[in-house]
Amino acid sequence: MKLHEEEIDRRLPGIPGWRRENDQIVRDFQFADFKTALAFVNRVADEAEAMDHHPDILLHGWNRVRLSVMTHSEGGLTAKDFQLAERINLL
């Protein structure tokens, strides 16, 4: 289920790092190498496919990492979204 705005400004500050950008949270990572960057969006997608919930995910320069969540078929922000991203600040 879609969360009300008031429970997105509620949730968000408890996951470090990530912002709100429209109907998404993002957060980006900068990594020492590819190889390092490359890594860990490997270990994201294990933490995906684990929740059977997927980031966009953009690996861009040669070590930074974008990553945006929501639930496509919501519309937005579910509770869903704050788990997936508190499970990538664990990694």
Contents of the next structure:
There are 2 protein chains.
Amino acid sequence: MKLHEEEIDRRLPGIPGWRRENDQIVRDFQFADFKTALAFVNRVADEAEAMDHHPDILLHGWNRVRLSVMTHSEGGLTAKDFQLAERINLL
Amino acid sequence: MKLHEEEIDRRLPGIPGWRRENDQIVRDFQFADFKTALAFVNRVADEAEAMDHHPDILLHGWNRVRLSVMTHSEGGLTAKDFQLAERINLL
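Alt. form predicted together with a further copy of the same chain, vs. the form predicted on its own above:
First the chain shown before, then all remaining chains and molecules of the complex.
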């Protein structure tokens, strides 16, 4: 179920590092090198598979990763998106 | 060394599936599922590490991968970009 605007604003402080971009929540990460960035991508992917909820993952500039999360079937942000962001923040 | 326009046009047919987008060459891939898309990303990453030449890798829509290749230090396309694309086409 798509979250209301107030609900999104209330939840955002609970996932430090993430920002809202239109219908998504987005976080940028930077790593020491490509290998470490790739290892992170694989940990995120494991989490995504476990939740059956898949972020868009951009590995760019050899050591940066941008994650973008939304619930496509609902056309916006749901509780599941915030759960995935929380889990990623624990990686 | 940055390739001339004519050289780029000459080389593009040698890397089927790739198209030019501004200063990059780009190819979109689609897979059966997330796991297969991720496995492909890891094979591309191995190739990139072996060549020490890193494409931007976007894993999106749970089963799609977009690769964008350029030589940032040269501000455009070089022979190395086409070599990487060729190797990726053999994966």
